Partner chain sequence: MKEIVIISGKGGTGKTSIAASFASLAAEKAVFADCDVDAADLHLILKPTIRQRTEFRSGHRALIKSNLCTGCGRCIELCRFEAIAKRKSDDKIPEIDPVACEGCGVCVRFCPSQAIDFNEEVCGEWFISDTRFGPMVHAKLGVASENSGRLVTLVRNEAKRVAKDKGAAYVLIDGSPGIGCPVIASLTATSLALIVTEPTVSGNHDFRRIAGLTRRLGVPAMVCVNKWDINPEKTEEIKAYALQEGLTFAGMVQYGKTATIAQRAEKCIVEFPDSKMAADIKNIWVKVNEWLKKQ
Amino acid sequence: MKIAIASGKGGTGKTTVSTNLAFFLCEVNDNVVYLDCDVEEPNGHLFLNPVLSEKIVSSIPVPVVDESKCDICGECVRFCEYKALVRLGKTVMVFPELCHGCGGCTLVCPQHAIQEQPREIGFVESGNSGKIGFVHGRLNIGEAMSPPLIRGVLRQIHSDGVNIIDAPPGTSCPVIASIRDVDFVVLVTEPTPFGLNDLGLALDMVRELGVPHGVVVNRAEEDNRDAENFCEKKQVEILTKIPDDRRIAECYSKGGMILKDVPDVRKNFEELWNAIRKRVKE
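In the form predicted alone, present the structure of this sequence as a single chain.
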């Protein structure tokens, strides 16, 4: 099973939910893997404290033009929608940072003047946090494109276990790369105007992708029904509501696991897991 934890905005508690769900599941399932796909700013390791044992460099193929063969026809420039190749006078310049590594320029070049070479964009590290398998990616500073590295993280998915995918925040390409092939998406929100506005954007995204989904309301207040009213209007199920509790805030601000330090929340993660299993079986 592949479960993605996502959110329309940052700061809603997505990593808190994903790391603690992995921690909860490792007690009831022998094969649980946590995959941090927020490769621009991974922070799941701050909570799970894994022992990392493997590092794999991630790269994308970028074009190299052989000027002795190139006749400046411009076919590669016309093909590239990302402007990674530009014709300047009697030469074709390559901007590697803009290249998506699709390889199309090598196919359309009539003179076969373009070859590809790998360009490192980051790395994937893996290991264990107790019984939990741990994988995260780290994008090199200054890199513009994270989806290729995210795909490298997702190649570490275990086919015979429960995979918890901590997706990047927002609704752009990195999020779609993280969640498009999962079995279920948990959208974490907070009962604030900004949180609910961005939850609406995230709902549009997962519905466009056709992925089963539900909502976790974090920092829920007893006298605030804004999230409930919003979800009723959008016809989306609230899987659980994690209370606005100072003990929880103090725990995760220190990098602790709330399931250890605030035992009251165990019922929330039981409720969340049971709701996910029911929805996936449907």
The other form holds:
Amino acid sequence: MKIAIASGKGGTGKTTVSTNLAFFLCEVNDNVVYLDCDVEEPNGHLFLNPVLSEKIVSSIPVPVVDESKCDICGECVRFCEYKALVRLGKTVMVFPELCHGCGGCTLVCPQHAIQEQPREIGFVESGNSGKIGFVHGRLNIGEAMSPPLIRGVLRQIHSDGVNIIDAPPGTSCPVIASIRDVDFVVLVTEPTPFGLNDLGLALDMVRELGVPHGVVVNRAEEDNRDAENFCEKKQVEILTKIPDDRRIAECYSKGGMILKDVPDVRKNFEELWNAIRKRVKE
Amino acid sequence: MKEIVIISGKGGTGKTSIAASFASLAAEKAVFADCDVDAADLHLILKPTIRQRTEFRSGHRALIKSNLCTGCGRCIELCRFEAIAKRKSDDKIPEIDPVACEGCGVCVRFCPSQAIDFNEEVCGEWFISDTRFGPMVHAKLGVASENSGRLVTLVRNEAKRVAKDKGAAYVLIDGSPGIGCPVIASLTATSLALIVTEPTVSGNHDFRRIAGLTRRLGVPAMVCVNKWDINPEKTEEIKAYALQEGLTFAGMVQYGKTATIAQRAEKCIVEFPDSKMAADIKNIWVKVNEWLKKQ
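With the form predicted alone done, generate the form predicted together with its partner chain in the same format.
Zooming out: every chain and molecule, the one shown earlier first.
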């Protein structure tokens, strides 16, 4: 089973929900894996404190032009959709950080003057946090493109386990790469105008992808029904509501697990897991 | 004209709340650019009246013409993004998954039957608007669309153009979380980055990465800590790291309910002038201006 935790807006509690859900599940299931796909700003390790035992460098193939063969015809420059190749005087220059690694330039070059070499964009590390399997990706600072690294993280999914995927914020390519093949998406929101606006964008995205989904309302206040009204209007199920509680904020700030420090939230994770199980048929 | 970008690394630290307050403090002297194009929120506070809307066309998307396709499978072999497949093994004609397709054009070029179309794509919309504090340029990326970096660059360039026409002193940019493509596009060659972080283990971790990115891009950075009193020790740790790395510490904002109250009232925090948060944010704005003057 693959469950992604996403949100639209950042800072609504994706990492809190996903690390604690993995922690909750590992008590009853021996094959729980937490995969941090927020490779630009991975945070899961700060809460799960894993012992990392393996590191795989992630790279994309980028062109190298052999100047002795290149006759500066410009075919590669015209072909490249990403403007990663530019003709400058009597040379073709490569801007590797713009390259998507499609391989088109090597194929179109009439002189066979272009070869590819791998360029590191980040790495995938894996290990264990107690009984929980742990995987995360870390994008190198200065790199623009995270989807190839996210795909590297997802290659470590345990097909027979319960996989909890911590997705990046937003609604564009990195999120889509993280959630497109999952069985269920949990959208974490907070009952503020920003939280609900971005939940609306995230709902448009998961509906476009056709992935089953539900909402966790985080920092829920007793006297505020904005999230309930919004979800009713959008016809989306609320899986659980985690109360607004300063103890949770303080526990999070120190890198603690709320299931350990604020025991009242156990019922939220029971509720969340029961709701997910009902929706995902094994 | 100074371009100031507000970024955070970690999401939800208060970028937009601070950007909206700065908009009020710089009223009539600035143009605002919302570069968080895939989860834009600044408009919820600035309430723009749209004056001009334009389609954002960028990149191409491949589409197989079933009447010309012979099902040879060459495109499936060549696609590096695993975007082309036959849905069932006995299907004759493959399909291109529009979400996985990166628009590179390899399949189009090398299809032996020229059976693949390559049309320019509409990836969203961008707007020039008026707000109670001055002009604003913003955008909406299409659902599940690519090219957020290019849209950010476009929004920034338009904001600069409007600022030049108007003789504005500032362009204020609300950035997006992370350190990837749209963040690099909103940060490159700006006058100053204000990093908004929070005193949590993750806020601290992510702040160090975004600070690393500003250094790499050669953009001077200031740091402020929002909700500082949630964890004063962490706040000190962030401040010490900032000074050690040669970043300027811009100040702290205390935790308060005014942030949410203001959001629900569609106002910025400094429009609640008696609140402690408003005073803290005003101090940061003063520090930012002192820094800019020294340059």
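Numbering follows the first chain given and starts at 1. Throughout, rigid core stands for the largest set of C-alpha atoms superposing within 1.5 Å between the two forms. The structure presented is a predicted model; accordingly, all values stated were derived computationally and were not measured.
Between the rigid parts that turn between the two forms, the hinge residue, out of G210, E120, K254, E222, is E120.
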